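Next up: a single chain in structure tokens, the form predicted on its own.
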Amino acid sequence: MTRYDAVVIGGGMAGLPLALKLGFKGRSVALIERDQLGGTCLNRGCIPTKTLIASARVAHLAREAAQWGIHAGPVRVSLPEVMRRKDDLVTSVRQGAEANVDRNSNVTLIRGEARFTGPHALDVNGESIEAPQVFINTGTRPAMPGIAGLEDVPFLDSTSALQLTELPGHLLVVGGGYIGVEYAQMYRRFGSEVTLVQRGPHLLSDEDEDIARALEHALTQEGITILTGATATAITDVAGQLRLTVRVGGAERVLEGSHLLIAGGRRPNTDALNLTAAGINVDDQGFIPVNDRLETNVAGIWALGDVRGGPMFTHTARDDARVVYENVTKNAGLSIRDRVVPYAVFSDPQLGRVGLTEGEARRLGYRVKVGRYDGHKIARARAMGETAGFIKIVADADTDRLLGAAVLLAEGAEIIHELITAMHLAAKYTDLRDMLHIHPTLAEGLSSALGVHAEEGI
């Protein structure tokens, strides 16, 4: 039995960074990890999909170029070079990550399963290991929905679908979720046909419909076919060419297509643990419950990232490493039961949004004052010929304390700080109001929205 002050099970982005704070700390631990170091964010994720929608978007530019006065030859996309630069800046980062992890002399990383024998307790390649604090990050997988037939067909999910470098004739997609959203743009714009099917009544479910509908307006602008109530029901392969069956307000309806992709939910992986050994609970899909300090039901035994279900996003499991270390090193209480927990649909336009929904903070009982601009009256946003989308800010009418807010535009991943900075720090929406923003630029929208102009606005 090898004895650690820490074992941290996952090299993703909260038990990485915790790992080597710990070891940094003058703790012994042991970081052990099945795959590659980084998670799903480096290898599977957010990396190598936001390189391949810059390739994607210079490709549309290219296409378009006139518009802006500059006229270029036909546009080729060659997409195993794009792959390629996929793959290399992958490669480069997890390598730096690994340089990290070889450089902390106090952090041994294990490369194998890891699974409970005790509450404090770990088998791994046969070796047993044990420490009074264990951390598990071990992330999430795709899920795969109920279509009849699917077991039997080729079908891509979102970590096959980064490793093609044959562009798809014609791409069904199934699920109108932020994955669906921008895998269906980068390879429309990549020069294949889409078909994008959403069970919901719009794209992005969780959000206000009138942000939904304008992103839908802007897909199916570059050519993206939508159907949205549309439930996918069974799939076949005749020779070679995909036969999906949807089902779409009480008709049957067969989309054919030469690759199908699925962009569903995802599923925690927690199957391979043995949990049961350390006693810790699991919901019914097999998320582990944590409190708002992470804890699970056994002491010193703690959850972070999507493994623990909730926002499933990089940003908050880096937050829950921080959470966590300075929990355990220092005792500070801290908790992620107030934390702003913004997010991005890195499509384009952008959405950025952060709080609230004006449908979730109406169902809440707030009495809401909503403030809109539309991307067409931003003088930055014209100038750069991208004017689609609009600016979208709900406060409380009580207060004026600011509740939430979507930035559908150009750039509207990087604008939405601003709200999130002035959201963490409890600001009424007449403080960013009262700001002086640059002209021209396309934060200069937020103050229209908030109601500069007294036509417009809050």
Ligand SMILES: Cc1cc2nc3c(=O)[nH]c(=O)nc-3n(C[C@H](O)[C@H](O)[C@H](O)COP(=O)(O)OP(=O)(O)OC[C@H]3O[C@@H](n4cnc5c(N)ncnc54)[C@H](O)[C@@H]3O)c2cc1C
Contents of the next structure:
Amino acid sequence: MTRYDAVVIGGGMAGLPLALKLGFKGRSVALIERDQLGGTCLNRGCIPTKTLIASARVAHLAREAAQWGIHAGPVRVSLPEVMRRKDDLVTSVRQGAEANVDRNSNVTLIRGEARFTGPHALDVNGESIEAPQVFINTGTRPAMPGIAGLEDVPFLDSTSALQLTELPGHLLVVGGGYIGVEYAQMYRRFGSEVTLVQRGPHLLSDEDEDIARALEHALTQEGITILTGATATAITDVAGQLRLTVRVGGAERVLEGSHLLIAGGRRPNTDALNLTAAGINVDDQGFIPVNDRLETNVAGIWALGDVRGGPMFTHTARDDARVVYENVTKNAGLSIRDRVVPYAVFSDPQLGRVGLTEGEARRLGYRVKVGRYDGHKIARARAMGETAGFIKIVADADTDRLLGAAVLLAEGAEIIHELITAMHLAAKYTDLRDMLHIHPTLAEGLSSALGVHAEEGI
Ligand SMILES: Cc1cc2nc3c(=O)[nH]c(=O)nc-3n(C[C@H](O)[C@H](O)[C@H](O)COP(=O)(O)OP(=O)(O)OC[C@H]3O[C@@H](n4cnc5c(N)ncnc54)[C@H](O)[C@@H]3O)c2cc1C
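Okay, that's the form predicted on its own, but what's the structure of the form predicted together with the named molecule?
So here's everything in the complex, that chain up top.
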């Protein structure tokens, strides 16, 4: 039995920084990782997808270059080279993470799968370890929908679709959340035919319909076929051609494609942990419920990142690590309760989103003011030739406090940070309206949405 001050299970976006910081603080830490350091984000999520999306954008711009008066010639996408560029970047970032762990003499990296044998005792590769503090950061993996015949056909998930070296002729994507949207546009820009099947009435189910429809329009303009209100029910492989049966509007349709990508949600990595030996509760989907200090029902055991359910992003996982670190080392009493959670969809136009949608705000009973400004009215967007999308800002009509915003625009994921800052500081929309925005920038559209010059503003 080896004893540590702390055990961190999973070297992902919360576990890795937490283990390093606890080690710097002088705590002895066992960091247990069954696969690669950096978890989903680095190895099969954020970083590889955004690297591939960057290549896809270059292909798109090269094809469309004549619009800017530039003649680039025929475009050829070399998927092996595109994938190599992505692999090189992922490897180099991962090597940086491994070096950080190596340099931290208080952190012992144990490669293997952790399994509880008691509340503060674990088994890894037959080795017994224990610690008074245990931090679970085991993340999630792709969930598979109930499509009849799925187990009998070759299909891709968000991980295997990052390894293709031959371009799909016709990619069928099931799932219109942010992962499905990003892959659909990326493969379309690489040169595939793409059909996107979404069960909900519009893409990005949690988003306001006007935002989702504007994104659908932009994707359709690029030649992506989108079926909404469509449920994939069955699939067969007929001599190498996939046939996907879809129920839409009460009727059945059969879609044909060369490849199928399932982009339909995530399930937690808790099944291998033997949580019952520790008495740790899970919900009906296997996520670990926590309080707003990320404590599980068992004293001295925390759950961080995706495995606790709730918002599942790298920035929320990293913030979990900050909250827990401050609490366990400084008794800081921090909580995740009131944090302002943003996210982005790295489509083109990008969607940067923070806070409540208009629909959520109304459902919660707020009297709302809504400011809106279209991309084609923003001088900088017109100069860039990238006018798709619009800005939408929602404020509380009684207090003028900002409630939420969506920036569906080129660089929307960057521009939204102005709104994130404002909401973090509990600002009023008038604070943003009355500050100077540089002309000509995309962010200038925010002041227009807030009513500086526009009839459409708040
Ligand atoms: C395709 C895709 C694109 C994404 N893009 C973005 C994005 O642009 N922005 C964003 O914010 N988020 C994005 N995400 C989400 C983001 O990747 C996750 O929210 C983030 O990685 C969660 O971090 P985590 O630390 O909770 O879990 P993970 O990063 O999944 O890490 C968990 C780690 O635990 C290890 N593990 C699991 N079980 C055990 C065990 N029993 N023993 C030992 N080790 C174990 C795993 O091997 C893994 O390394 C994306 C996700 C996907 C799939």
